[in-house]
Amino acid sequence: MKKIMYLEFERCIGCRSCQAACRECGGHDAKERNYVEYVDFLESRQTFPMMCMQCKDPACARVCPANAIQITDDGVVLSAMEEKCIGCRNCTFGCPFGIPKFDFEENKMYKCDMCYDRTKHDIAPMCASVCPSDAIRFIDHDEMMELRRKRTQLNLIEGKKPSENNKWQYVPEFFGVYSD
């Protein structure tokens, strides 16, 4: 069984060690493609991590007019292909999440792509290995229903409605997404 990612948001605790690890990884040219931001920079100090949350409908790739960000079989979006990326930056801003970079001075879009490399082989991608807090896994679907079951009923008790947001829709049901 296909492994998948899971994030529990508040679980971050701002180490940033997954960016660390993604500069690390081979072929990312020593630039993160995935990031730690602020809930709100002015409240608290709470981060929590951000990475390609893997669309059904990519913006990205849907407003690319040189089709240069290709999807997987497994449902994995690319970064864009280096020989198609004519530079214009549709998918930087397309994006509900804001995660492709353009990067000036070599001219092309950079994002996360998963560790594609690794997740095919089902070997956790480079965030997911060094998280000390478990805020981002790779896990078996299995396991990621038992944590939903276990949070939906914790949100119960403790009287928490789930709320939408509308950019929520786009994420796979391959890649969970928890956060209060």
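Residue numbers count along the first chain shown, from 1. What we label the rigid core is the largest C-alpha set whose atoms superpose within 1.5 Å from one form to the other. As the structure is a prediction and not an experimental result, all values here were calculated from the model. Compared with the form predicted together with the partner chain:
- Once you line up the core between the two forms, the Cα of residue 42 ends up 2 Å or more from where it was.
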The other form holds:
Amino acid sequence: MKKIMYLEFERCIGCRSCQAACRECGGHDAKERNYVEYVDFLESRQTFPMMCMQCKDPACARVCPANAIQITDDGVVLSAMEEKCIGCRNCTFGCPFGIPKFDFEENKMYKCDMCYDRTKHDIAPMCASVCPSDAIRFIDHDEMMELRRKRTQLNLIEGKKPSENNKWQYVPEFFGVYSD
Amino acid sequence: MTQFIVKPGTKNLHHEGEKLITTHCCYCAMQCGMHIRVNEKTGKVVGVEPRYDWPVTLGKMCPKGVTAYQTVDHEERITKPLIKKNGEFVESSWDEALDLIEKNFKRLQKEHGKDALSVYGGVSMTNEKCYLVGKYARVALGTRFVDYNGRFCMSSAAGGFMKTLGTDRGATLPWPELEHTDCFFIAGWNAAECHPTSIQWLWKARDKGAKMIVVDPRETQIARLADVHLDIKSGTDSALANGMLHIIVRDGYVDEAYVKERCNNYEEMKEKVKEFTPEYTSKITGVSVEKLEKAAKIYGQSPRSVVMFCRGIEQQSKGVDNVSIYTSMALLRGQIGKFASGVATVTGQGNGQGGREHGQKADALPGYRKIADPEHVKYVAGVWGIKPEEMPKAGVSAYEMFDEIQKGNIHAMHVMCSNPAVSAPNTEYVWDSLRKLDFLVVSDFFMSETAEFADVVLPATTWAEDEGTTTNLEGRVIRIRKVKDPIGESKTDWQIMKLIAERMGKGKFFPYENVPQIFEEFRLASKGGKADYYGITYDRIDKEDGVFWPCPSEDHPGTPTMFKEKFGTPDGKANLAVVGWQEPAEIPTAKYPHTLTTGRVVFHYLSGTQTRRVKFLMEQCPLPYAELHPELASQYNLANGDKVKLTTPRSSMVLDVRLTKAIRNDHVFVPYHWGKELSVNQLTNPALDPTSRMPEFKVCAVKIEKV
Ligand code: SF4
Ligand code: SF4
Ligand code: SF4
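Return the form predicted together with the partner chain of this protein as a structure block, the form predicted alone having already been given.
Every chain and every other molecule in the complex is listed next, the one we just looked at coming first.
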């Protein structure tokens, strides 16, 4: 898998299609593993999506005392193995992004697996496939780098120029999630 | 013929034991492409796969589209005809139900004349079915009373386009061209919630630096990101648009050559807009002079622009005027008929475009023909095999049919693909009218609020159990494929119409065995009309990613861009709007001091009959609410989650408060997708536009009380 999950928060329109689509992935048992939140509805309608960062050195796996959270060769951090998981829920607290969830009925943890049955064939995960605003994309590394440069270019076209005290505003407003 | 359409190089996930069938979403007019996953053994619909290679939507879907398949094998489907006995619905056989319908229809026509019957249609169904509704009413039942829910949706846009451009096609340009536009002037379109998959095109254009101006009383997602958000008072669009024309003329942004060659009324229009100075416009609309100036400057200077609008400006008692003036903005800039520019109304219902063209409307016949024109009647009567003099005269609009019930002129109604008990304004009057009917037949696949009033409910099929064509918001005719056989004893709407026609002794006019036969007749019926589908075939749709009407012959390429050389008016010229300012039908008073406006949320579709039965969508948005600015709320000591009572001259209702600064501080917003005591249409004003007969859903005066 050479592709990258790319999030551009500002594009999000809060439709929660990514959540609906997450439920549709095979093996997801109709439970979503991502979430969408308002930044602050009292102030504006801006929302942002959050999904698993598929961390290189994942906190969820690190804090798991049972070693139940496995990482595939191409770097996808999977849900806890049922036979190993002891239900301590450390992972749900350890993850800085609040991704792993615990199913009390089934007594098991579940999290984003980047729609592994799709992405292992280089087919986009369900969330990135349906996102109507391209806030979530599944793209090549090169394409991501180009998008980063574009953002800077756009700011210049707008006639803005970063100065020392506002240059943070020119930092591209997205996360690139590396899968390998 | 293959049911799975995919372009070389596109990868989709095929689950073992499943097949994919290519179709489009059943809900809004984006008609997002999708493949439905069907279990090959059980035949059940199990999920959805994105259609990445559908050029309009590229695999993207909103949450309604993602979950649409869940309505097909839904446990609440009506699977047998139901007859009401002693106030309770009892399952019956088709024969028993049809016997009852035949007996009552014939009795009522004998007692009160042909026009005692009426048909109330809808445009969330295929062209084939929409076409048949008009024929069914006029030939099978022989009544003049037929109309459809498009009156609450597209009729103002249609009226405005007819007046200015001479032909009503929702968009004058294909959607993928939007990427190349320099400026969007958007009025009354909550794009992110109502047509989410359009956003990708807007954002792509913005990535390239396109400007965006958004007119909306609420700071919607697109308004928040707009270069200028014109935070207008609901119902003042005609002033705002005239104000824009004023500055465009004043500052020399007019494409004089284009206007001279292609438009009428320029001098009169210039004279008219003189009074709409930014100061005067600002006073009426509540938008600051600076914002008006800035918006007009950006719009006026953009080389390629699209003016886009939606129900926000159309669901008003001046809807047609609003459409005409906003459209004139595009005309003055010489934009219509060119690449990546033009004007578009964004159709709400799945087949809002196709469904309004082919004779479901009280005064219209297939191909946008008019019942008032003897030549048109002659042509269509010929196709239908009746005598021209047998063609009933024009009826009345949807809401006015309820007046006719109250007056005792309409005694029975057949409602198809519609839920007026929720979607019509002033619902308590509508409920009373439905109760007054001697006999009501409703075809639906769920027990809608309207169906609850029925004497007979006929089990119809969902979109996935029948085939046909729809026309999306661009005017592109596309194909809906049958995914599975109808469940239980449900039947398609066309089969139901055919069965009743047979009972009324008109079976020979409805000899159809399958949908392609209806399509063939419909092509012919539209031939030579404004909306000419004659050259469109199912094969061409598959090969060419849909075909844009007008398409008069099989070797005609279709018409992606409208009005390249001339307009659809008799003299080929567009008519610039010469329209003054007029208040909405109801304005705030001491007793009702604020403005109520209504609209959609992304999780629901129309009256919610389908989406309120989908788990994911209900989890996201289970109930309507009243959205208010904290400044307005504090006047009534209302906090988030409090209960508020809203009262208008029609009625009152209680809702939960949701506070946000993303709305004008003198407006209240309530979404409309719920029925009965949760229906905001208990409060809305049935004031109708004089031309389109569109009710004023978007503006009425309201009183706020804490409870
Ligand atoms: S699908 Fe895209 S636009 Fe919609 S909520 Fe998710 S990230 Fe935001
Ligand atoms: S669940 Fe959290 S910690 Fe684990 S890989 Fe995902 S983002 Fe990282
Ligand atoms: S409701 Fe409209 S935007 Fe949403 S998936 Fe269906 S057609 Fe697309």
